[in-house]
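In the form predicted alone, a lone chain appears below as structure tokens.
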Amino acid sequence: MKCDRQTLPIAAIREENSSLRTFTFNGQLNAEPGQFVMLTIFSQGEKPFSILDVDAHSFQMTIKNIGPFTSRIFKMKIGDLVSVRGPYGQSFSRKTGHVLMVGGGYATPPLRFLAKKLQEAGVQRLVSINGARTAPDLLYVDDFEILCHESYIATDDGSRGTKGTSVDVMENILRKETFDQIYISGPEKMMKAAVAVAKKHQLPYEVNLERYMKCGVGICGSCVMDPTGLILCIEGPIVDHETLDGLDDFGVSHRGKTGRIEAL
């Protein structure tokens, strides 16, 4: 896929909660759910971000303020220019039978994008689980209710939906219902627990992995995963169950800025 760089003004900013904002750009982006873009603030760095939505004339990203680079983004205003290159990476597959999506925290944007595309493709049954620490941390609750045949909510503190994690809800659902495909996106330890449940029920799954990415095109080696040498920015970030089984560092470790292996 051709990956172009675009310099675009921020068209809109929507505050999702105290640490998350959705940024809209008016431009064309030929992206699929699960792919990512590299966003550049001129002379101030570049980082990868997942994609929330794409239409014929615009695209959106939901960004969490978690460090110096995202703090700079949060200081920007409508009309300020940024550079976007991409999309990069592999997307989720599009199974149109009975599908379960398991999301957690601020990693849910790709699942919202996927839900939209699956509905357009005529999915038979689409069930979503949307988990977060507290009710204010939940994202796209109304969107999932509209896009899915059934949607569930889980919060760690019980402030909305089931008290517990999205994996707890997943286990309860799979006691009563089976699926042709499971898509998982969330914190890696949560995804590792969800994978264990999917394996117990012998169901196929795909996960949305995150690693430190400097280039996005497979040159720097920051996102290489052991022991297979999988280059996540090219061969991921969406990884299927067969590939994931060969990755020893899933849910255990990752490479930091210097390339040193660090525990998650």
Ligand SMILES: Cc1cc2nc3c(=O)[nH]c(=O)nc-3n(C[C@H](O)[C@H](O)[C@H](O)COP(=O)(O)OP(=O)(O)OC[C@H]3O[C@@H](n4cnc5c(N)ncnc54)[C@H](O)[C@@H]3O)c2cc1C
Contents of the next structure:
Amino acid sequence: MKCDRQTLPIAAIREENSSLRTFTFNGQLNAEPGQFVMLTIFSQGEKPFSILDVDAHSFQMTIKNIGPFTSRIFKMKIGDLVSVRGPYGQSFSRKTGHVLMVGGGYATPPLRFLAKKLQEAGVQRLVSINGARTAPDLLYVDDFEILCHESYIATDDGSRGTKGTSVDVMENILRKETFDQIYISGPEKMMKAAVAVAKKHQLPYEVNLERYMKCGVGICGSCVMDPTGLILCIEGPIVDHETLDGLDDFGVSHRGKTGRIEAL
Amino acid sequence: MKCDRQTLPIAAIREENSSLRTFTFNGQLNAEPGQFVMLTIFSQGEKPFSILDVDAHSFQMTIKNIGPFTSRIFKMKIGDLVSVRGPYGQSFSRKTGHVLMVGGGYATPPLRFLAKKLQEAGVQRLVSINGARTAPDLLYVDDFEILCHESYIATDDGSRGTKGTSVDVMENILRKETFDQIYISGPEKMMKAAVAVAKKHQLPYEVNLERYMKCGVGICGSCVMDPTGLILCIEGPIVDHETLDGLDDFGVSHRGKTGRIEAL
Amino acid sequence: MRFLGKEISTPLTLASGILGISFSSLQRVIRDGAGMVTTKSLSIEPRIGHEGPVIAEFNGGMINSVGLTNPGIAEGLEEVEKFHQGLDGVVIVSVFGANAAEFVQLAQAVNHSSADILELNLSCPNVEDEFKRPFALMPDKITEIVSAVKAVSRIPVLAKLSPNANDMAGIAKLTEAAGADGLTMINTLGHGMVVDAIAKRPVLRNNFGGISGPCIKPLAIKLIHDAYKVVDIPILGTGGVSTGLDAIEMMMAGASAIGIGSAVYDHGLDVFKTIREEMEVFMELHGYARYSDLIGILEEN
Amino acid sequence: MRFLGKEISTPLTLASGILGISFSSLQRVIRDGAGMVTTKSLSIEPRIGHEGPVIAEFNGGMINSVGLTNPGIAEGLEEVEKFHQGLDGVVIVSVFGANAAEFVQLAQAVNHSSADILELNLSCPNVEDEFKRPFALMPDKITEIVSAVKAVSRIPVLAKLSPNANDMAGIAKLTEAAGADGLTMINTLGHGMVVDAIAKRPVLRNNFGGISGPCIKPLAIKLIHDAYKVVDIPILGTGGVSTGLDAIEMMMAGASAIGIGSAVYDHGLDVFKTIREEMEVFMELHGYARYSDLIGILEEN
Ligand SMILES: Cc1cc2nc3c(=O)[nH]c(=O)nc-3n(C[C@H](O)[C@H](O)[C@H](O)COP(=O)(O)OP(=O)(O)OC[C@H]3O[C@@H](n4cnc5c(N)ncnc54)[C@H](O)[C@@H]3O)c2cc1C
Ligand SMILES: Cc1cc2nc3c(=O)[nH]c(=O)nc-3n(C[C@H](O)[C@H](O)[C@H](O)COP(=O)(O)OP(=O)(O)OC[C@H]3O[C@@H](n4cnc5c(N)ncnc54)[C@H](O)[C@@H]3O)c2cc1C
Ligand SMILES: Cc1cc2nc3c(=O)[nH]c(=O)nc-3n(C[C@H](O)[C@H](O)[C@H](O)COP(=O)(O)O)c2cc1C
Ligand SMILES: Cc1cc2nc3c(=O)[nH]c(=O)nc-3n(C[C@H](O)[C@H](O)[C@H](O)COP(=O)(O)O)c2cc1C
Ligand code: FES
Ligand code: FES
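Next, report the structure of the form predicted in complex with the ligand; the form predicted alone has already been given.
The complete assembly is shown below, putting the previous chain first.
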């Protein structure tokens, strides 16, 4: 059944930085990089979160404290019960030639998960760019270093790695080297810029989109994108360059909680 | 699903004698000898009937014109629609050593079906006794002759075969020869007499019981037998000698349409 | 655990209308693991009920229009006597009358039997042509019948309610106020029709029937919870239970015991043992020592 | 075939509340094989609806408590305009008001749009806390709202009814008498509760929801047939249809067109094409030339 739930205690909480924490649950989730779950806090609500990692008996999500729901989960302790359904949606393709990953902010978890899977699959060359506002905001720096043949860092304030955005670094790299596939996951404006660069170099890419999601299973319509009617929760959140080309609202607008169109 | 139905036109009607007709339907029924179906005449009702025969694409029942329902089906023509669900219940075991079959009246269809299956299974010796009131009441005489190593006939008036009952013939045969298994199907009084004979010879037997059946699937309770609570529609109608020993009402009483106990 | 003063080893109970015509089937269900058994609803006179087909399946459940086939109260109570001659188990006698006077007459007959609990079937959806709207949808009828029966009955009285009622909390409260010792809820949901598209006809001879099975469980649980919040009398929760988890969910919602009907059709009589074992596994795993620890512990969000 | 004067290629219709918020999803459903599409129910002001979880499954169907999330009538009708700019298809605009005056105001707004048919959602079971009992259970409210809307609407009006009504024939007749051009039946069945036994809580944030999916089909078919026997206006049959045979059974019972909701959840948007093909195969095999040959041909036993 599509809405089968696992009700589980929080097994571990890891503080990534001041606003991000990784939550571990002991349960089975047969998930691929880019897929997400709907997480319920009882009497509170339910929200979508990408999967950071799974193993045979546990899975993890990294969550940013950003509003009522996420601040509530930041108040929870090990042993507190939540409920999870999923995994939902489409994952990244798994190209094993020369691969570039461009990530930013709290959207890097799926890329870290992907890096792990690509290594397992014997990727030829894997290069990652990890961007954030400041050094403390960077996620999984060590992991990317271990998992990738080369891993770059960009911070807006230059506190670590290149000063600038991950897209700036991407432009630099693409001047020297080419790739079979680019995987992009970050804030939509950043992804829009990265897509422009990838397009210029005529390289195939996939992006990780976010829209307001209520059901996660293709029935409520809140995540649908115009004008193709792509149902992001089941046909995304990972979208390839051809599908993305059909989406007029990418980088422009999204629908809010009532379904109203709002500028991004 | 237990109540999956096949709605089918009558494909053929064969007149067995003045009160018995065999109806053929083109449909698949994965049935064994002794099992039955529930047959619906629309706007009329639904009644249980034993299966006479099945092949890959058709099945047959032999029906006796005895009351409102059966007289209605005798008025139906080829092409008229009925609905059938089943097969239901337990079939005869399939012993392939020395086997005796004792049948009477309109209850012989399951024995004819069994004879066919035992032949297919390579039965060592198969002897049948086919009893009826008069010669024209006898069913499948030719079939039993072909299918059995020896086939006996008994009529009450001696108009064909031995004058007397099939149980009389049974006693005669058992005086000369023994069997690994006896299969009995006929009016309950006749079966009671046959069981007494089999018991005397200490031979294992199975009987084909009839009780009022409304649901056919073990929920309505109308076919239950005392005092063990045997649910005849799912645990019968074929019952072995050990089970039969526990049934006080065999040959004594049954429950009518309201569930009231009535003498047989 | 105890239900209406009777000691029972498991809350699992055979629902009315499943097998329960004869002492032998009732005994068998107890031997197969039920804590209590309910007879088929008995009326003053014997009833043949509807012609077949009386049951049809669909994705999620079944419909039935048995139409209260029963041998009448006199013969029905003889079966109860025979039951108790052989076995020490709790028998709930279900009765069905055309009006309050008949219910009183039935209750008086039951007084002279070995029945343990009396259940008033106020909610059969299969005899509307004959008896009009189920009493359980008419507040004044419930009050009239339940209080009249309570005035004469020597054993505890359960009132069986209908899921078609639009205000279950109100109905539950007034049924308690009329004196009922407990509620059985729910009866089948009225009405479903299953169609034979080839014949262009309803499958059931009676065209429509009451809906039961897994698909009515969410409805039953909601209604049981609504009732539990407003009454103090115990609830025999019934409707779509076919696993141990189902039974536990329903007890959490407020049921003190659990009726099992259609699951016998789907899974056979073994279902009592299976559900019992599944409940034990869950309770062990989650630290519930007694069945009574489960009752009504559901918290709304 | 025609439905309320509109030419449609198939009777299959997207039911309200499934995807239908944006023009792009409505267009997509038409391209995927629906004959008509219904918008999410629109109210005067935008509504966020209930917090999640808003859906839960059970054996036989699902419950939902979306709670009428919608961008409001103004923005909703803009989506309808965009729909018709790109595609020539029949759009049913569903509206939901708190009283007759609001329904009139909504109907007037719809008059100024390219909507083809207006559907009055009188029967949402998910907003009872806010709006009390669904109007579809109150005969006088139905009459008041339908006749008020009919006095102003320039397009045909469907009234969407509730399966919780206890006298569907009566309700259907008075809805027709009030001037409705057609009936949509049924909305979800109120209410179901799905329990999380580990958390000891209802799964839905709103505790309960309306029941839909395969398990409500027998109920829908019975009610549609009850209504069909007493009214002359067409019925948009809805409730648990997920196969071609389901659709055919419902049309035989009296539906002129068929709404599809939960089946989209179970089977995805391909379900329209699949059902359409299954219907064609059945019709070919059994000699039905036109969809209209199916409507209401069911004969009772
Ligand atoms: C496919 C997907 C994967 C996601 N993965 C992660 C992740 O791995 N880690 C993480 O921290 N966050 C992730 N998010 C975003 C996360 O769902 C929101 O941060 C969270 O819902 C905020 O809820 P709130 O009540 O705390 O904040 P609010 O104040 O309600 O909202 C803050 C921001 O979150 C967005 N948001 C709120 N509710 C939703 C919703 N139901 N669906 C989508 N966006 C919403 C709002 O648009 C707003 O921009 C993901 C979202 C999607 C769609
Ligand atoms: C397992 C089983 C297999 C059967 N196989 C055959 C068969 O192969 N051929 C055949 O002609 N008949 C068979 N019968 C009997 C057949 O069901 C009845 O003859 C038929 O139901 C009579 O219906 P009626 O309305 O014509 O007669 P009625 O006047 O209603 O009844 C005539 C006789 O049939 C019995 N009967 C009626 N209704 C039922 C019922 N629902 N269940 C059981 N018995 C009933 C009555 O007890 C009575 O003795 C079988 C019965 C059972 C239980
Ligand atoms: C075949 C059948 C017959 C029934 N007969 C009766 C009856 O006589 N009296 C009664 O109160 N309920 C009767 N019921 C209703 C059940 O007791 C029970 O309330 C209902 O089926 C819901 O439970 P379930 O989903 O476990 O079957 C009957 C149900 C079925 C399926
Ligand atoms: C998630 C969901 C949301 C719904 N929202 C609405 C709605 O806004 N307005 C309405 O009239 N019906 C709504 N319904 C009811 C459906 O339109 C339909 O009447 C019902 O689900 C029965 O059909 P089904 O079994 O095919 O789903 C909704 C149903 C579901 C499952
Ligand atoms: S979140 Fe409901 S359709 Fe995508
Ligand atoms: S015929 Fe109903 S239980 Fe056997």
